[in-house]
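In the form predicted alone, a lone chain appears below as structure tokens.
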Amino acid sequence: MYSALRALTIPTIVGLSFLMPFSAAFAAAITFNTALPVSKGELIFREQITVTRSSDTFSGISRDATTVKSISVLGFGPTRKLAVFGILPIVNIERDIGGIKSDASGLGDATLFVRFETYRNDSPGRTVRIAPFAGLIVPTGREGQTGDGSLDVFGGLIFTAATINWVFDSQVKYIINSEANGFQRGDSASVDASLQYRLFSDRDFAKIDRYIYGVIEANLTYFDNNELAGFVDPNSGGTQIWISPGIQFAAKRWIAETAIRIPVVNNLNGSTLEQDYSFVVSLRFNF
């Protein structure tokens, strides 16, 4: 199982291992998913909606967007190393530029992926986890509306410590973006992470089967710029930093989170339109 043996469940704990089916769902980061824990033959689902506003004025133009998305993870465990997943978008955009309305809406561009666990340094009360992930964004989504069009590809590493009060995900990622009728989104690098810790520590933990977790997060990433027709869009590209206080209520097989992003450096490119803040609250469930 990746993303440790969460809190209150790694077996290596003076001979808890007992405790496993009567413990709660592990926590995880809330705005990444590679991080997501998944045991041997088990199933882990989690529908997450975001809502996204972005707004500004440019040449005296108001400009606002809001964006929501309804995303649904499937992953699964094959072998205790082995960890693979889908994520499907269904995407809503409403733009309101200078008094001019639009909107799209429909599948989002899927994305698939697996992720293998390459180090594990298990000790009585903690545990450590290195796991590199790769994976494609396929094009289902409507080119130009709610996706890009390419078949993309990207990579990176999971590392996971925890311990029985608190666990910390991070990674690593890149974007390579291909180009699909004329038009190639910049490519990205990411480092993301994320603190979940155990409130109310002081209580028995081997008598209790809910948890409640507060969480902080912060994401980096870097955009290079878009191409169209070969040519550098001068209005795109740039760097953004989050920071996401959340909370995550954990039963013993779905946990229920929410978690608020933002933005403190929005340094993006010429008229590109920042984002003013993120919402996220999704519910996850183990099978």
The other form holds:
Amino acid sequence: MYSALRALTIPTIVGLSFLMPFSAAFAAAITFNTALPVSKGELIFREQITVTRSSDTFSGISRDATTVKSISVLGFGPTRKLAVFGILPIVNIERDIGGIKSDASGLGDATLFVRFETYRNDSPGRTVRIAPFAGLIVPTGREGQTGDGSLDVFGGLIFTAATINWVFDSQVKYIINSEANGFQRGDSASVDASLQYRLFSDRDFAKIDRYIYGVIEANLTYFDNNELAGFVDPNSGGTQIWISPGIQFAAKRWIAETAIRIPVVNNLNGSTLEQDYSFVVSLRFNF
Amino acid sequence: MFKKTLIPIGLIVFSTPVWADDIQYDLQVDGITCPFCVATSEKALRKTDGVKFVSADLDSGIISVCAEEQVEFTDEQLTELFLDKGFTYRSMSKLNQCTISE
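For the form predicted together with its partner chain instead of the form predicted alone, what are the coordinates?
Time for the whole complex; same chain goes first.
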């Protein structure tokens, strides 16, 4: 069950984390939600659209799939150190396997998590923060279509560092998937890093109340094999590394951002359909 | 008689009303790095009665607050306020006039 954890060795984690300079908390990553900043008594809302395209040819049969997700994220700060988040995706999947088309759409599995800040070191124009998080993935999606039917748990750690010129967020995360109706998705372990670098800082249009960040993110995920009726599915699991260049426009109360996720390592087992790219666009508001 | 009446009226009409003077607090706050941080701090400070406007210099980490004369901030109050917003208040200086504008 915990082989996903073993796959993420310390050198791998450390290596990926240092691909990017040190980092921070406030512009926040585009490809993961755990680093979203929220103060006590305030709300943050992020609406994110992702389009993921997958295609290949297996045994002479062409396969492709397009997944569109509309992901709503709401966060609230009940105390200075504690933040609670809910994530609700709406999913549409269209598949074409050898000319046979199918689709599924509806609510995906919801995510609930809490984050607790355990370390903060502020100095003029910079900050470093560490916060563990833990949560649940609730089976609100249609089993076998837009969700996997199981109640899953996850936990991890966010490290964040920021100056007025750059922000760095990174997380390690582990998901323990449970079984539902004979199917158990494999556990997964991931390391994610995001560097947001302020552009045009000497220009009037990018000062004080509006920053423009160039963003580069990296995501490494190891997936354990799925199990079906107690048998390991050899056509599941594997390792993926994504690189995601993007851009953010940050105003005082909202941030618009976009990124394209490109898989640079797509080492998936057996006949697992590999992803070609993923496009992300999102809008975020603080209240 | 006409002159005696006109002069006081003229003084009233053309004089500028004098209200209580504005004062300015310059607050040294650590950990503020982005427009979001400024916005959340501004929002909290503006909830204080008498605060007129707030300005921030991210390079120096100074938040300037223009307020009516009777506004009195204390170190304890500002420490709590900025902790709630996720930042660290260090110190303040008080000026007898506002040098910032909205």
